[in-house]
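First comes one chain, alone, set out as C-alpha cells in the form predicted alone.
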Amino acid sequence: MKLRDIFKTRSQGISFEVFPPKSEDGKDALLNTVKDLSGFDPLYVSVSYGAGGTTQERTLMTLRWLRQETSLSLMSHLTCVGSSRASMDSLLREFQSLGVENILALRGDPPKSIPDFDPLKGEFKYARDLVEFVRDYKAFSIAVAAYPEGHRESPSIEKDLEYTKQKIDAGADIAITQMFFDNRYYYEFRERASRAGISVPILPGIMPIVDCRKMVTFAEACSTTIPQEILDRMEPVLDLPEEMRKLGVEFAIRQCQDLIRNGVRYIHFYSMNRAETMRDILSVVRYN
C-alpha cells in the first residue's frame, strides 16, 4: 500500500527501518526479526540503501525476500548523489516489478572512495530533485527526510526548512526526521514546519541508544544533541552492554510517551535489526 492511501485509513501508528544483510547468510535473521517486529502491524517497513548505491544490491534482494515472505507496505530508500537519470530509472523499474510502492528519497553522502566527488555535477544535485523525477512515474508515494536540529549542510536553520518545504512541494507525501533525543527539538521544528504552511505528516525518527559509544561519533557526525542528563546515566554503564541497552531501551520508551502524550500520531523507529530491543520498547509505548 502506497504511504498517501496508508496515512489516510490509519491515524495512528509505528513504522521501523531495516538494514540490508551483508550476505545472504544473514536472510533467516533479518526475516526474524521483521516477523517479529510485524506482530506490532507497523505502518510500513523501510529499508536502507548507501550511498552512491553501496548497497544497492543488498537493499533489492531484502526487498525481494520481504515481498516474498511477508504482507507488510514497503519502502526503500534512495539515493541520488552520483546517479544519472538512466541508472535511476532502470531502478525504480526494478521496484515497480518488485511491488514497492514507496521510496524515501535522499541525496545522500558522497562516496568516501572518490575523495574530490563534487555532487553539485550530477544529474542530481539534491533530493528535490529525486522527489520530482520519482513523482513522474505516478507509481509510488514518497518519503522526504527532515533535520529537527538542521541538516549539518545548512548554513541555517531557517534556510534548512525552507530546503525542507521545497521536497514536500516537490511531492513528497511525509517526511521522516533524523534522529534526536530532545524532543523539544522535534516541538519546535513542528511548529515551524506549521508556520511555513507544511501539512503533510511529519514523523519523529527515534533510535534507541544501544552503544552510547558508538552513538556520540554518530550524532556529532550528523549534529545531533545527545543531553547531558543521558550521557551521564550513561557514564557508570559503557562497559556493560546489557545494562547499556537496557538504559537505553528505557530512554526510548520516556522519549516516546512524551510524543504520545504531545498529540504524537505515527513514530518512525531506526530498528538497527534489534529485534529485542524494539520489543521492548513496543512492549510499553503503544496507542490506545
Given for the second form:
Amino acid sequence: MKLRDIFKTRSQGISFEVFPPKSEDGKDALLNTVKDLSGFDPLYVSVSYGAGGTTQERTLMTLRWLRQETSLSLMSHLTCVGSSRASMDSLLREFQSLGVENILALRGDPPKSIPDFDPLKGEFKYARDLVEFVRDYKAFSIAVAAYPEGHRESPSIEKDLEYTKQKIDAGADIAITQMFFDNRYYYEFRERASRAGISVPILPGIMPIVDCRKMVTFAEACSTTIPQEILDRMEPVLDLPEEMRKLGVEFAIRQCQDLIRNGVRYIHFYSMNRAETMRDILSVVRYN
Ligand code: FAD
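Please give the other form, namely the form predicted in complex with flavin-adenine dinucleotide, since only the form predicted alone has been shown so far.
Expanding to the full complex; the earlier chain stays at the top.
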C-alpha cells in the first residue's frame, strides 16, 4: 500500500526500519525479526540503503525476501548523491517490479573513499531533486528525512527547515525524523514546521540505545544531543550489555509515552533488526 493511502486510513500506528543483512546467511534471522514485529501491525516496514553498488544489491535482496514472505507495506530508502538519472531509473523500475510502492528519498552522504567529492557537481544535488525525479513515476509514494536539531551541514535550523519544506512541497507524503533523545527538539520542530506551512505527518524517529558508547559516537556524527541524564544513568552499566539494553528500553518507552501524551499518533522506530528490544518497547507503549 502507498504511504498516502496508509496515512489516510490509519489514524495511529508504528513503523520500523530494518537494515539489510550482510549476506544470504542473515535471511532467516531478518525474516524472523520482521514476522515477529508484524504482530504490532506496522504501518509499513522500511529497508535502509547504503551508497555504492554492493549495498544496493543487499537492499534489493532484502526487499525481495520481504515481498515474497510477507504482505507488509514496504518502503525502500534511496540515496541519490553521486548517482546518474539512468541508474536511478533502472533502480526505480526494479523497485516497481518487486512491488515496493514507497521510497524514502534521501541525498545520502558523499562517499568517504573520495575525499574531494563534490555533491553539487552531480546529477542529483539534494534530496529534493530525487523527490522530483521519483514523483514523475506515479508508482510511488514518497517520504523524506527531517532533522529536529538541524542537519549537521546546515548553516542554521531556519535554513534547514526552509529546505525541508522545499523537498516536502516537491511531492513528499510524510517526513521521518533523525533520531533524537530529548522530545523538546521534536515538539519545537513540529511547531516551527506547522508555522512554515508543513502539513504532512512528521514521524518521530526513535532509536533505542542498546550500546551507549557506540550511540555517543553515532549521535556526535549526526549532531544529535544525548541528554546528560541518560548518560549519567548509563554510566554504571556501560560494561553490562543486558542491563544497558534494558535501560535503553526504559528510555525509549518513556520517550514514546511522552510523545503519545503530546498528541503524536505515528512513531517510526530504528529497529536495528533487534526483535527482542522492539518487543520489549512495543508491548508497553500504548496509544490512549
Ligand atoms: P537533503 O535534504 O538534500 O539535505 C542535505 C543538506 O543540504 C542539509 O544540510 C540541507 O539543509 C542542505 N540543503 C538542502 N537543500 C538545499 C538547497 N537547495 N540549497 C542549499 N542547501 C540545501 N543515509 C543512507 O546512506 N542510507 C539510508 O538508508 C538512510 N536512511 C535515513 C533515514 C532517515 C529517517 C534519516 C533522517 C536519515 C537517513 N540517512 C540515510 C542519512 C541521510 O542520508 C543523511 O542525513 C544525509 O546527510 C542527508 O540526506 P537528506 O536526504 O536529508 O539531504
